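Presented below, as structure tokens, is a lone chain in the form predicted alone.
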Amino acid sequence: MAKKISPMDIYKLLPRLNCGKCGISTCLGFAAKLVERTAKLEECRPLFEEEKYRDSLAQLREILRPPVIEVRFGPPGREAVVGGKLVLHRHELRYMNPTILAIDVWDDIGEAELESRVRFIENFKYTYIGRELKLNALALRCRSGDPSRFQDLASKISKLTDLPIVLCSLDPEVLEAALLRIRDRRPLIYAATEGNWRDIAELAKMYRCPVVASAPGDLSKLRGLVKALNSEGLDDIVLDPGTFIGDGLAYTVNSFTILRWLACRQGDRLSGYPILAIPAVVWVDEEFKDKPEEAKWMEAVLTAMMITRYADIVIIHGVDVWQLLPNLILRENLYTDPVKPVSVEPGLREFGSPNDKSPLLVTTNFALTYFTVASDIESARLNCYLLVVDTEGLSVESSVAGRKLTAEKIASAMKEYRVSEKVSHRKIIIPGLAARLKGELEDLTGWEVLVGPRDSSDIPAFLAKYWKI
């Protein structure tokens, strides 16, 4: 069972001068704070300046490996991070660095099908609750077995993108080929198997590569492999346990689970690695050949299950908005921090052209809730203020329970945010389902309050009808 790290395992080696130099007034807060994972071991500077503390310096760094190390490639700027897991459950803290989704291109696409193909992945994005989704990554696969076909397609990728790059072969001429013009890109080099590992490592040490391990059925395979590749030097690595599908999808999904188990569970260095699924796999699957649209809805099911399965990346090869989209929103949900709501920061918020007239309206922080609303309010074109409260990131209903959002809170947040500066009239309008705040709000302020509509769609027809200034 992997141990459980203290801070005062980790107090113990850090130099207790207690100098600040991190941010954090005491060595012990700061050890607390680098076992929560807020605080990176380099902002202990004399750790790192000082000679006698090199061999401390040395066991932290050991005690603090995560048990799925990160993984890096793609150019400087835009690098794709992968694995750096901690837990086994979200729950338990949370999951560092978003799963990757990498679109495949292939050696023998037609010129103007390619451009298209890299400039869709490249501009795609979706704004979601404030934050915009987007592609991650190119995976190059040879499907013509040419050296010098799959060396072109790696030319024309690095002029048309700077996307970080998977290259997907298990010829090793081919590799080399797309290195030797891309080795700047620090691509992650796509496979060693038991057949070419000893061929593949020396690649990987040789443009200083990131590789996949891979050993699709069979996990004991997967980790002697992964052990080659250690004696070899190596140790940014991810694993390939094999996607399957059909008869095939419970072994894919127990394999995923067992390989982060042993990180997470059992402090398995050999399984401690990032893990990368094929979900376009099913386009060659006999079941789906010939059935686009089936294997367009297979392949995006599969995505997703791969991604709530450990999956630090996945390749995928239909580009269909309705297959990324649920899939980035999963992503960005499962990836959140549980503890901490997803919220936006407190204030007063202007929308259209608001004067001295113009309504005001109360919201609370919670990021869904807030960008709902605002929504609503663009979409009707209206001229208001919008206050918006700290309630620690939690919903208008959900906060008023908790006692998050009381007519205390908008008090003070109407007198922090100046609003009577804003406003001649002495009006606000509070949200549906914070009704049971008019009567104190009132007694609190002065102003008059109007009980809004409980849901944010409804607000224009609510100001049309009793906004009267």
Given for the second form:
Amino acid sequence: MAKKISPMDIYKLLPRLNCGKCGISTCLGFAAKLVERTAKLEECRPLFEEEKYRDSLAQLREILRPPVIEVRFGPPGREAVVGGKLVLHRHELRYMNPTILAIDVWDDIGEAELESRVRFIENFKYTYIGRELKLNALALRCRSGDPSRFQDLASKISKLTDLPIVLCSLDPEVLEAALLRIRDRRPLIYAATEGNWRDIAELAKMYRCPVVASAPGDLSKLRGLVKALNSEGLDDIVLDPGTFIGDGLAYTVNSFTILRWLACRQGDRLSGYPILAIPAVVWVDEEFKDKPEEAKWMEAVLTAMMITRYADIVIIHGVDVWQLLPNLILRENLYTDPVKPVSVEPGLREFGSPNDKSPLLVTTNFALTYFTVASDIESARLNCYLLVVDTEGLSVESSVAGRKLTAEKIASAMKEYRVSEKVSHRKIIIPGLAARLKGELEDLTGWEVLVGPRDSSDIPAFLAKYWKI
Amino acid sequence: MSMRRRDIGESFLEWLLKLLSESEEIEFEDFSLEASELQLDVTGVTPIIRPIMEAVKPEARVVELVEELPKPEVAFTNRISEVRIGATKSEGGSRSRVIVIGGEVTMPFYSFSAVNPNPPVVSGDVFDWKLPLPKPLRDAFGDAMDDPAEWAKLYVDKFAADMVTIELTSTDPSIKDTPIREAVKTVENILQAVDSPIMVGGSGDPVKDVELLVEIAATFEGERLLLSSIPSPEDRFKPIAEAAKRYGHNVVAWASLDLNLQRDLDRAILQILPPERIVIDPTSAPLGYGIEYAFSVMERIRIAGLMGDSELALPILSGTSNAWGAREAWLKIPELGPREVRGPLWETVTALTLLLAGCDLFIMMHPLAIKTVKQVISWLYGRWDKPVGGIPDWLGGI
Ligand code: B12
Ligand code: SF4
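The form predicted together with the partner chain is what I want next, because the block you gave corresponds to the form predicted alone; please supply it.
Time for the whole complex; same chain goes first.
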């Protein structure tokens, strides 16, 4: 098992000034937050400002080094953060830093296509339970082998967008050509291999960029490569153990798992780096080559598996929305905090322009529930009030079953958010799945309680039929 | 003029530019080049230094780029029980093959620690009435939806499902209240139509399900069906588990996304049936609708089972067709792309995510999803210690 850190170990090394500059009144409190990973060391300013704490700082960094280190690339203010994983399974704590989805562009792409592709990647967003799901990075691929073409691509890209960039080529010369143009973007360099690692290490040092160590199909070699990069003083490393589809998939899933297991369970340093997966390999596989629709399908499938099995960053080629959407949602789902359901603020929401005769509906503050109901109300352009009750982020049925949504809770929310000042009628509509609360709620409030449909998409039809004032 | 390249660092280019403006020839320690060999960028800001990389000589120090992999110390002590579904003639049933699930000794696809014996399987989901389904599914099933036996045949013969699940939901008093003898007939027809093992599901009605599943158990004695599902409380699971015991069937213990509730239920059923007769369904919330709960509950259950918690060391089932309940899977929203692929992908991703958590049996609907999941499972059972095939040239090949 990886080491367990105690707040006392951390506390001993902090300045122990209890000055509160970190936002927490005591150093011990701050130490506890560091252990839970809800605070960052940088927030203790004295530790960084005063020379005398230098040794303590180094020790703290070492103790707090996560089993999988965090690597950042991209321009300041828009960095992609990869890795930083603390646990093997999300239920042990939570997964940090959602998998970065990087989309490729290549250097012999046509001008118009380049622009529209980059715009698409930059602007793509899907709103899911109130959150904006987005693509995160570009992978620039040198197809031509020509440094000046690649340099050209880098220049053009840097004018089009400031998305974080992965520079992809095995030729140091090609990489340097692009680096010269976008060094301020701090791209991730793909890749150092057995053959070129010395040159790539030079580039990584010279341009201060993180680098991918790539040894597809050979974990011992990958480790050797990481060690060699370490010996050059490089620690901002991402691992590429190789992504294979078809009969090679077993290798891929196993090697990703071995690396993450060694990092999280055995504290193995050489495995303790973020992992890169390249689902785009599907496009050059014999079985899918020249069959774009099948390639897109299998690429999406592979991406999902890699997101689930430890990929910290993935490079994708296909950009059809149907391919991207399930993976964006999967990532969002797996990276939620297991102990905190995604919830919204309770309160009284207004839709359209409601008046004192408009319907009053009740729902829970589970984000999925709230946004499903809200989107049904909005798409039907209803004017109404929606009372969002605090159920600690549980859905209607779960919260009724778990007594987090009760008649008392609804009644007290009605008081707290003063619904009686908003509407002149005395009617309230509860979800069909909360039907059993009707009698008690009527007794408690004296209001007439209407039981609505079970699915919120039927609310418009329900109101058309039953809402009469 | 001479300088070690190593030490140049950040300001290398500025320095080089300055240098270029001052001299004709620059000599580095490791190599040399003529200033004229340098291509100068027209803007004059940053030169491309072509020859530099070529000229860096490999250093004398040779680093052996192989670092032995430590052995991952995966040490699970317990084995998940094996459940056999279906019985052949010689075993007292009428099936031509038997499906075995479970038997795991390690987490899914930790082949480096041990290879789990029985690849997970897919069961085609059949309903005993023409329920409203999204269009891509209706298109895939066509007229077969009119007859559960035809529908079952389609799954087995055309979609290559390993087995079939018949959901007798029309028996629900609030749906069609189909009489029990009719439901029994439906099961009979399916057993006639296909030779694969069968799972039989009730409607979820707390009262009628008991009567229904007990009757099914008695009628098809010896077929080793998988009866689904039996939740708490005792008056629901007990009579069904007892019937399963008497007539030689398996049951599905169903709890709702809660490890402790699952364990309590399993414990109670284990009083009646041996572990070789129990499959658990910890509830499959689909992608976008709580898959993270399903994923983590399954993972926790499997880890607990492998670490010695015998009440959780049971094969896991997923009602993956749930995925079609997600709006993104079936709603006609052109911006999201054709729903003909969206829905199947939703179902596939739901299944594969749970496959990686430890699920053994997937109840599924769309042919493309079934095909993909089966394909992926067979790939995952391939050689794991070395990639098969060459290194894909995605950099230059796409
Ligand atoms: C995910 C889930 C959980 C998650 C919670 C997720 C969350 N944040 O809520 C967890 C694992 C924590 C959980 C816990 C529990 N759950 Co639970 N859970 C589910 C599951 C799988 C999905 C729920 C969900 O997310 N639905 C999606 C949302 C959007 O649905 P919704 O909130 O109901 O909203 C819809 C409608 O209600 C309606 N609607 C909403 N608002 C409004 C408003 C108006 C005016 C109208 C008209 C309509 C309307 O429209 C919405 C869209 O259709 C369901 C089973 C299922 N497939 O439904 C079980 C389920 C709801 N859970 C159940 C139970 C029993 C529980 C627990 C009590 C025990 C347990 N099994 O663990 C606990 C309670 C928690 C607690 N501590 O108190 C049961 C409820 C049984 C019942 N009818 O009484 C269910 C049905 C499972 C089952 N069949 O046994 N659960
Ligand atoms: S800023 Fe540092 S020294 Fe001050 S209270 Fe916080 S942890 Fe202690």
